[in-house]
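Next up is one chain by itself, shown in structure tokens, the form predicted on its own.
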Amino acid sequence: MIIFTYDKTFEGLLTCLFDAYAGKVFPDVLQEETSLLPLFYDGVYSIVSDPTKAERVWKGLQKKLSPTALTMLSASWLADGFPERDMLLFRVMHKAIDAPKTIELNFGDADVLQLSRIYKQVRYERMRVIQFVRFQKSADETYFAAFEPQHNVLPLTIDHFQNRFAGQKWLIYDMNRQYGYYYDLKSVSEITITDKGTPLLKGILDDQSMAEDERLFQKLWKTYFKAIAIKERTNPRKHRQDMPVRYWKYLIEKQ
């Protein structure tokens, strides 16, 4: 068994692929640098992330795969709940480079099929974040929204929010992964909130943290939400399917 250890970044994964071809040794296991090694193995190779090597691999993949397939690769990297996700991506990229023609529609290949299923989950989660965003206006005029997405999809939503809300400062925060993105009307930057006492970490602003008119707007939104509901057509099961319960915690209309 051949083990590659690396820093568990996408750039590091591409570097693993470059070094595998360069050394003509391909891993059976990809493992984080700090993880304990198994009792038995044939060799361990420590891979250091190299942006130049990663870029060369990506350019090689661009010759073999369509932009859609490349998006599948990069987006699927953000999926959680798949312990061997990186090894799956490694195998797909390896096959794509070696194949005489594109493999992206070869769903008879178990790895290609699994990648498409993972990407589908990530894509749906991205859309849910966009659909269920509920900004709260804070006292300093920054619009704040909190999420606990199943997958690490916030990076996939930033272009949408920057284009859609270009005229206001906003902060979108992943409460599970403890990071977010802040837009200051000029650029977007990744941030981590280190002050454990801040009301932002509760996900819902308290009265002191809200802008003066925010409570009124929240009341109006709840009234509108109730007014458009048709009691005779209430379908709780369909409602939970379209609006997963895990998002209710930060939806104003569910408070």
Given for the second form:
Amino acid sequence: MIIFTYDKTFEGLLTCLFDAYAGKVFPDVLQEETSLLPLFYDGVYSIVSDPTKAERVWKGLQKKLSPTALTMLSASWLADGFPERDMLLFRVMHKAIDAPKTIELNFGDADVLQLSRIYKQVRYERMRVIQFVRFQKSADETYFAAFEPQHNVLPLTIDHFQNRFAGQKWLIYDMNRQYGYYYDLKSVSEITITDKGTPLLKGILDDQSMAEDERLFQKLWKTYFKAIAIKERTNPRKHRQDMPVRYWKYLIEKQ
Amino acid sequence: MKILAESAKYDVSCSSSGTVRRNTNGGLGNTVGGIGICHSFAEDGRCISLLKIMLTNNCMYDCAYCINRRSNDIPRATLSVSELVTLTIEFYRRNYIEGLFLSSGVLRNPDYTMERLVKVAKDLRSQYFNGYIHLKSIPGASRELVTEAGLYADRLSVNIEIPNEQSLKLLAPEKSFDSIFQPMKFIHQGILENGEERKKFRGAPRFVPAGQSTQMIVGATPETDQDILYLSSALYKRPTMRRVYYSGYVAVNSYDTRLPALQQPPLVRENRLYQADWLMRFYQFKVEEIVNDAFPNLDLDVDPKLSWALRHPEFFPVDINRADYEMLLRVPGIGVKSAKLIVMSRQYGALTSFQLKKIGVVMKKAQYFITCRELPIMSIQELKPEIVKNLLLTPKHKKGIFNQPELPFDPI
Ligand code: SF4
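Compare with the form predicted on its own: the form predicted together with its partner chain:
Now the full complex is given, and it begins with the chain already shown.
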């Protein structure tokens, strides 16, 4: 068993590929530098992230794969909760480079199929952020939204929000991963809230911290949400399926 | 607001798809990639993507199937144009909605009402609102107003409601097929003319870029599914007609003896009609294959695609590794997506049932209708159609799926 250790970044993963080809040794296991090695193994290589090497691997992949497939690779990197994720990405890229023609549509290949599954989940989660983000207008006229996405997908949603809400200041915050994006009417920047006492970190604003008309529109929205349902057709199962309970925490209409 | 949202909710159209509208510099909103985003889901399971509301639920007409008919003693309310504009913009800024779906009861006369609807859309656009706007055109509105509406709205709709002229006359004496099909024609012509114009001047404003839609009420009158689907199919012949919606009749005016006394809206039937509609639009079925004189009503027990397959065992089993795309689409358990995946994947080698499952084929259904490399055990040819039907029915009945059919949504 061959082990590569690396820094758990996407750049590091691409460097692993580069070094594997350079040394003609391919890993069976990828693991973070800091984690413990197993009892038995045939060789361990510690890989040092290198932007130039990573760049060259990515360029090589660009020749082999469509832009969609490349997005699939980089977006799947943001998936959480798949211990096999890194090795899977490695294998797919390895196969892509070796294969004479593109492998991206070969869903008969278990790795390609698995990757497409993971990518699908990431896309779903991105969509859910876009669907379920609820902005609350704060006293300083910033539209604030808290979210707890399952995968680390906020970066994938920023283009959408920037395009749609170009005329208002906004802040979207990942409460679990403790970072977010702030748009100040000109550009978007990544931020981390350091002031632990701020009402923002509660996720839902209180009366003091919200704009004057915010409560009114929240009320109107809740009224609308109730009124629009046809009572004869109440369907809690479908309701939960489409809008899973784990998102309710910051949904105004579910407060 | 509560009154006007409650009055609007029986209108089923939740679709906000079909347009890409870019944000103008610093303005508010865009309409993305032709996919309507559901921002929330109501407790009846329906997608909320638009603020669906009425300008007023006052109405001078007396349509038997409508909660807002003038002879009903219900609370009435009217929103002003500016209230509607503010509400839409504020909801949009908070990411509650994709846009506005505005309809109205008839106030004074059709044009008077239509003018107000148009004003809302116009004011929204003049405040750089680029979200989605769907206006319901008032039956009998003049050509000028319909044309103006088309300049601001992404979609216009005129509801047919009752799929047969006599039945319509009986239930909605103030309306006629003419007052409905005329505006539809205006919209259609407007779109075509606009297309010509835009060929000449690329900057010409767009006219209802998301086309038009309509709705029919199901189960309030004696029409068969054949009547309904033939009308839909005729409507779809016009390329500007994007969607026909079917709405199971909810007995809101149970005192009216012209209407059937339904305990429950015919939800299963509504669902089957949507599935049939789907088959016409995405599965290349002709309407007469789905319903015809010998088979005027859809089978409520099984979906119309399975129903067709059971009536036509001679087409099966289909060889997954050879059959063309059109035939794959006809196999129960294979959807548009999996059919496409099959066609792409089989270039790399023959597909096995294991791979089919992974691709997303519902093997429980498909197994009786296909052969692949190792599978052909018992197909519909060896078993009889009745047996296959029974095999496919039993587990579903147990789960009680038929009590709670799910509402359809727009495919991507
Ligand atoms: S015209 Fe429209 S709102 Fe008025 S009663 Fe008829 S269906 Fe209802």
